[in-house]
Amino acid sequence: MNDVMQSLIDIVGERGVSNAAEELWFYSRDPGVLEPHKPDYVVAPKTTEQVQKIVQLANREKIPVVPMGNGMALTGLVIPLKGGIVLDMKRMNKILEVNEKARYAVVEGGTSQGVLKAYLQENYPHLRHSIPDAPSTTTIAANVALHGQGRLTNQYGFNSDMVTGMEIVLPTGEICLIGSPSLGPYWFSKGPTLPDLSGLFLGWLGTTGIITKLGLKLFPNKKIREVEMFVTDKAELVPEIFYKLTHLEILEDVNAWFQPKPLIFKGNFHITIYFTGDAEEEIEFKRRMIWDALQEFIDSKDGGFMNVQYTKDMLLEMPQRGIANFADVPKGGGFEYSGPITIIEHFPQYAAKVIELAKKYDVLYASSARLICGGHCMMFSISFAFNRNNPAMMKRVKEALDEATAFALEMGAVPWKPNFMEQQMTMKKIHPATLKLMQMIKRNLDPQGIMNPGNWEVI
């Protein structure tokens, strides 16, 4: 163990590695309900070459490696289930390039959402990227690696769809370029018309490689951003409302949410509609189109628009800080959610299931659905809050989330950022030939089985 510690110090320097008990405690857990597990070392590299040397050392010594962004996924994806090295990427936080005309940025693997947002606001205020509703310290590479969503998801798909190239340190230590940067200096495409190799790493939760550089699409930052909110008390109408809104093809983001507290929200389904423009005339034209699209529900008295005058500033925040307030409702600072990706027609069934689970397990819920890529699917968030000082409540939340995942799989959904137990449930359900292909990929890319073991363990 001392030899490994010294080898890590030789690679990153004394300030870049630790096995101190208090730091191992911190890196053994995340904000969710899964049990902690301590790593043996925490290492914070500053360069791709340092990451490469760490992985080569891990291969020689057969030590697990867990790449970590900011550990905000809530579902235990960076808990070192089998010990080893937690590779904290946050010192690799440089913005390497912004190509204004081609609308992409190149960042290091530990660059945070907040750093890129602030840099663009200062230097390229007419450009933006898709920001998830997660703390600003959340890293871009970690977000795309688990197919995160953001404020442009309805228009352009998952944030992983916005990747334009990658530099990867493979589990065997080689450095590999994915997409257009493998042929030249430009980071404009992760795949077409080359074979799209990005799928070997996106969605694999750090089990097939470590993202050290990332190209990301940028989009026009319109001068005006607006929001409307439509409310109905009938869950069965939400899919039709979704369909009519996305048929307009003018909306930045669409979310439906429901929760029992405060009581003003109980029993209603709120659809938050975001749209942008460069002139007031454009905004008003889009607002009229939104109202006209939903007029039939107003006429039938099945819904109506809510005045957002006093909540607009909060609704327009990116990211929305108010989302985390849900964790403190039970006075304990915790929440976790299951997030199946499914078709919009299933919204009523999922809404009913959330309320059923909350009653069965005596936990507090808040749920939402975000439309993906013009309504081709939605991410349905099944979220439960808990008191971190109440183990019994945390156990009930975990059981409720497990049942939510089982329900989602029965409904034909795809689990989003599943924890290791939900991954096992998924692999039992998945087509046998698909599982065999996953096994082949994992064994060939990670022959020693060192990369984030316990996750996507297709053995």
Given for the second form:
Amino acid sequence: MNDVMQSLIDIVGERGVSNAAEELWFYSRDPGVLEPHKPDYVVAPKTTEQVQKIVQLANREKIPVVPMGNGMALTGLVIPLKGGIVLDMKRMNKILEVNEKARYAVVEGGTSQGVLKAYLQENYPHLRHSIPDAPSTTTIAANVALHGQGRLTNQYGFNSDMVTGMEIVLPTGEICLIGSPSLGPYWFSKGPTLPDLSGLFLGWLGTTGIITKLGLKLFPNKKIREVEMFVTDKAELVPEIFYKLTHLEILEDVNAWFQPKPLIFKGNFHITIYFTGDAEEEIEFKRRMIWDALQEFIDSKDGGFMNVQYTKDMLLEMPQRGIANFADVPKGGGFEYSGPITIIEHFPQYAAKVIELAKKYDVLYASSARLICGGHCMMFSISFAFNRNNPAMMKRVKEALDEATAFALEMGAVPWKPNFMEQQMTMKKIHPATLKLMQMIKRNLDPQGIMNPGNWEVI
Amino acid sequence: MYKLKFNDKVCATCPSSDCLLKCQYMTFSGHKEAHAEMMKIIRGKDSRVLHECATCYACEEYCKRGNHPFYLISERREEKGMFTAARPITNQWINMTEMQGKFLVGDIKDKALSCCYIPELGVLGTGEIFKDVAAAGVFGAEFMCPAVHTHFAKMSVIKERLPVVIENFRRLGVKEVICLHDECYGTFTSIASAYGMEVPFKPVYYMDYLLERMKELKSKIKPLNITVAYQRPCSNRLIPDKLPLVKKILKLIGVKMPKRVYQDENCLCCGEVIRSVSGYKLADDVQKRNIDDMLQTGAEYCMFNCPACQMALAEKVSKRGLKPVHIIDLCKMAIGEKEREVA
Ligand SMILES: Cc1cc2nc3c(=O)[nH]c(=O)nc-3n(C[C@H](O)[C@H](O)[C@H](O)COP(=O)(O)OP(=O)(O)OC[C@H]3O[C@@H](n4cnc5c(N)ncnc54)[C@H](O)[C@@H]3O)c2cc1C
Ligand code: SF4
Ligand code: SF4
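Give me the form predicted together with its partner chain now, not the form predicted alone.
Below is the whole assembly, all chains and molecules, this chain first.
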């Protein structure tokens, strides 16, 4: 046994570390289209102190460390591009505190969305968090590390905007508190009124530190959730529909989606509108407001509400598991998306691009957009499904996604959870002074370049 | 292409114009105005009816002189390129019901049990009552009556698809098709005859079948002693001669159906198509009046005949204390095959 392996065992115990071939095979890949690359070790810490010791060891030995939640980002962000340690955070899954009146929770860095959801349902049924549509096993810390979006993003912004404090193990091994917990016992603010240091970690995809604890905003959980579905066949009307809907300021979530199969969806853009209330009267009032807001499209026969009785249960699921099923038209379990964050006016151009790319690369699309913070922007997912058993199809999907990212950058969008090549494309386009600032931050925080190397490689 | 058989002269001399005068969604000053509007439609001119009709099917029943006013209204709307519901909703229905070779055909001899393209019908058409025909089920777009497109003024889709559906049944070599959906029976009788399409099998209305079976199973029936309000579906308007069957079946199983305002010819639509065609205000109003009326009869159950109506109203009636139930399930309850429904 080599020294590193022994040191890792000393830190986390035998059951917390592995370099067995089957384990390394598993941790070398994610469900997306990128090539796998093997780590040298898989380590699953249980405490912040263990994380700290692992990072100190990695620093000494100059070994890459790739923090990993559930590995479901789809864009290869946890594929250890340069080998080293994959740090599987899932054993750090405790809910440390819920402050009911201040509406925040403090969780460990590997806590999954599902664990927090179940805990709140059982103990604080009046509270909820912004659940993404990713599988329940995905982790909260990873989701904020990549600026994810969830059910409450239309109301309250990116899930990362909902962070209320962090404990970070820096790439050099120090444990650092960010926001109000750095001054006292309360986790209510990630920055204000201090300089907001959370930006040194959020969006950095695990390249500037490891989140070991996280404070997260909770929100009122209304008794009733409802959904309406508006359809139009004119992409150019979608931004106006978004605008009218967001003007209402009463919606939980707004998603627009389109896919050519099954046939019921062909040719139409579907806008799923979620809203909540504590009483039937509130729900009916909101429903009427939604219908009234879109009346002009109904009058012109360009759009109408579709009956959702058959699909309601599926639509109201959180996370919505049907997304993956619907997307899996080629029946091969593969599905990846490029998800630029962009302005809502660009919906028609992106929609046209998706259809163009699907045709050009002979792949199936299933695209969607989620409104962010009342329509300031949206995440437009350029998604393609593929059969994992068909390498030629996977290659075509990869090329289509690359072209989609190039297009998004041309259109002035910001790529979301970009893979390492898309990060490079982004850094080529980014303003030189911005890039320089990123370089300064990265160099200072991670002088050895051990954190998730290959990603945000600005040095 | 098939053409609607419509006798203009019958309308020209019509003393009642009941088709429009009885319409629940439009008011006319009297016979003269209603008649004039009908004549405009016949002559291919614009008429307020083409803009205001909520597509409830009822005028097919109101006309007692053998004409087909609703099919004509739909024809004229299509000729003028008019949409009743939004274009994307109309096209969604056309796409969703397109034949794709994904149908199910059971063990067919001389009878088939048509489940249209509605999965719930496959579940209803089972058990002791359907034991001789349940295995002969057919399901899928290939066997679906395309009548729904009448709501969307897409008669061309009906004219194109119905002959294919009829041919698909013919190929099965069946003598009889038991239709679990009113709309199928109405299509094979009313629509097919209005367009001069020959139907080479005998369509059997499921309530006829149900009545006969319940008579045969009489010894097993334990009267339910309950009260229901009946939600009559739009497509029952195409086959008004079948309306009395409901009372006969209910009598056999000990179910009371007290009189109410919106019954028989004056029944109200479930409201879902109205929601698409005329908007939520009218749909909410219709549904509210309908459920208020059901409740004032003291009914415990809201009884359905059509799964689409049931889907549209089940949650709404439940919230107001009425248990939603299909008439077939009531029969199953009466012979002890099914638990009583709970709200
Ligand atoms: C069907 C489906 C639906 C999806 N829907 C959504 C959605 O609605 N919204 C959404 O936002 N995403 C969605 N996703 C994308 C993705 O699954 C989520 O963003 C999810 O939150 C990723 O979590 P994870 O634990 O799998 O992250 P991982 O893939 O494990 O990690 C993501 C990134 O975070 C870093 N990281 C992980 N843990 C830490 C830590 N403790 N500290 C620092 N860095 C860390 C990793 O290094 C990596 O760069 C979806 C994915 C699928 C498959
Ligand atoms: S359709 Fe019937 S009721 Fe109407 S005018 Fe013609 S004949 Fe009279
Ligand atoms: S279908 Fe109904 S709404 Fe339309 S004209 Fe006939 S009765 Fe009136």
